[in-house]
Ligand code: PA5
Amino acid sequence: MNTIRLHKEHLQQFISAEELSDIRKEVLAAKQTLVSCTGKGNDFLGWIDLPQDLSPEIIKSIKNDVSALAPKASLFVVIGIGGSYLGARAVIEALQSEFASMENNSHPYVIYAGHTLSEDYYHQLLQMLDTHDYALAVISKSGTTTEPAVAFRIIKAHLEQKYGKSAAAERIIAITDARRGALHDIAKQEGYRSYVIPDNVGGRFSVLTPVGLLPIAMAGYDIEKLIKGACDMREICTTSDTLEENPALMYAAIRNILYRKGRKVEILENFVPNLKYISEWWKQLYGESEGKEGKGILPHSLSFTTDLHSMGQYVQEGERLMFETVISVAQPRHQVTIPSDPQNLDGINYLLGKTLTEINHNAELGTILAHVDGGVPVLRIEIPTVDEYVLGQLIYFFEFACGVSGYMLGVNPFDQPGVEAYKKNMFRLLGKPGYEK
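Now that the sequence is in front of us, could you give the structure of that chain alone in the form predicted alone?
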């Protein structure tokens, strides 16, 4: 199987073989707690078997909705926040051209709302929607989360004014709770197409439900390949008890060893910019899952080589509080070589005929060697290429490792009680009934 691989050769001076051996029993115990559904938050473990249990009828329905809506829309607005949009955006932006636009596109161009309260953002968004045909998906279990609720109210009013109430309803898809909640009730009342967010799948683990699959399919990508990649990684993660053969267990082990040695920050890095939103999704996944009870590794991300010219100095010589995890892409989807220049005023003729991938890989290795010499542990995750199948693997790998790592940390990886603190203050300041002083 063409699968992702972990490379830990640059960790040798930071983690010994004895330390990996000593933590093995703890890792396997955490894995057993996860797969047996006996730990904290076990009512939110539907994602473990989700790739293989996903109904073929759901896939067929998603494809039918794409076929019905795509010809009517050059734009598709995804309204959601956190896990309701980050997973889809991560996959879409990993696969699409860096210079994709709504013009000359065979599928609707996906844009995002509900993740900000910026007035300028919505003013500019509405200006764009004035001049383009569009449809939307609104994603929320409750329908009352402030940011997406505000966005949906604004955009729904625009859609109805533009197309009329009945025609607008045909352009709206709701992804929400099966039985209750404001969005569920609105969708039923207005007759929207709708999909269910499973009760036992939390938002940050929901990319392989309609929450992620519908927008990804609307953007023109193969969700069946994505699911197949996740299924194959699930088989490895759930059946293998060997750290060397189970990358999720090895990743969880390494993270926890380094954390206990005072490495409180993990920097997820890539050397190809289209993986930026993979990092954003990963930050939510690990930040919300582990950041509790005064514990947890702070997830951070950098895009190299760009950020080497801004944050590289700190990583190289700043406080030794971090470790790095590099997502390394073995094969790009395209090839560009360095052309000849007889004058060679820029002094780079020594690169003549080399591909940018060859140069980039050497920049990656050079960076790793420099940072290791500077006292920073570096783990490398090698993915064969960037396609739907590999991204499905990567998503499931990170999810499973997160569950194991969270249980090793001693927290409930599947709740997020701290998220409510800012909301209570915001509601009080805005005068929401029931939140007065």
Second form
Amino acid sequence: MNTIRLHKEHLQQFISAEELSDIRKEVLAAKQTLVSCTGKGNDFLGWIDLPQDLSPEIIKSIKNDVSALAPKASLFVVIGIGGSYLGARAVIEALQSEFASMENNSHPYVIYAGHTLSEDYYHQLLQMLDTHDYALAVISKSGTTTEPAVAFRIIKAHLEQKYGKSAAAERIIAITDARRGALHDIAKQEGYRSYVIPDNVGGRFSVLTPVGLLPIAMAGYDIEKLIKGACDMREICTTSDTLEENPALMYAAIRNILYRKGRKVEILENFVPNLKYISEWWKQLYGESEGKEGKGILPHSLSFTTDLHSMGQYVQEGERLMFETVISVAQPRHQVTIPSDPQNLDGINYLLGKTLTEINHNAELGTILAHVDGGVPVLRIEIPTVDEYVLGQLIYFFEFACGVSGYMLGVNPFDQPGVEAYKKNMFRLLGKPGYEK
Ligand code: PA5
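Next, give the form predicted together with this ligand, keeping in mind that what was shown is the form predicted alone.
Starting with the chain above, the whole complex follows.
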């Protein structure tokens, strides 16, 4: 089966069949609220139909931009923060080699800015940009976020100094609101190539708009396959009312049952380090959507087996406040075999003839069994492999489940009022006009 599947055999001692059957009505009501656009935040539901509604002109235009910029840039800087960069980074890092570098690629190597205010980071970035040809995308839905605005001003100055103002403008793509915001105004005045983030799609749900698609295509990945995966998952998520057949409904049901039983933390885990940024994207998606009104599961993530040697102790024997969701990859993309060694001084000849994936899968199962024994519920999300199609499915699955789960929690999953608090203090401390007191 070329689709993601939920496995809940390791939940049996934590969730009864009655509990699942009792919550079914509530899950379906939340799903109905979502698809009928009658709930809180219903002006931000454009993502539900995005994969199927995406216009072919946008795909064509993205491909044209890739063809125009890829030959003249070994680096592509994505300037954005939160939902304006995490989706692209999640897909790119899932697909690219762990050891990819900026040399000798047919496509630019994507690097990131606008997600930090670290002076050292920008100093190091500029040093690297001194010696490489590059282009950039500046991405901000509001067009007013401080971190990307600061990064863009710094890098734009560097780009203009390096290539001259008009050649620099040809290396800049702006992705922002159709009508409002400083970035919109700058892009218009400077004549940058631009894409619009639809009004009804919030930042953390925007990976299947040019926000995610342009950087992913620039890195050389197949955005049509990504969209196809999302389309196919959309069909399942929006049409099936059977929890056993609709993984998003089942996921929303399971996490809400566990939350109500005191499991306040969900740890998303992988056994494949390329998925680290999928977890970072997921943390924003769920943390920003559900963490409000004093409620919400705290999303956390770990990469195994690496973190078994740092956080494994806590998960096994620490406070029982968590459940785990393991993203389990069925098939690797490449093979590496263990060489034979007749001396067997390292004592691992018992592994001869096994693939690394077989060993890793046994590490995964061994971990799950140990954690269940330790009193931690474990849900397993099996994905067939890591490719564009599967990632498209996974993204849509998590988004849809997030909407359903947020409505079950009773919050508006599509706003983020809490993000403003630090900004007000920062603006006042920095003396921004209008924020003096
Ligand atoms: O999901 C969200 O809306 C936020 O995390 C935003 O993506 C983030 O704050 C960046 O905002 P903007 O794209 O307006 O610069």
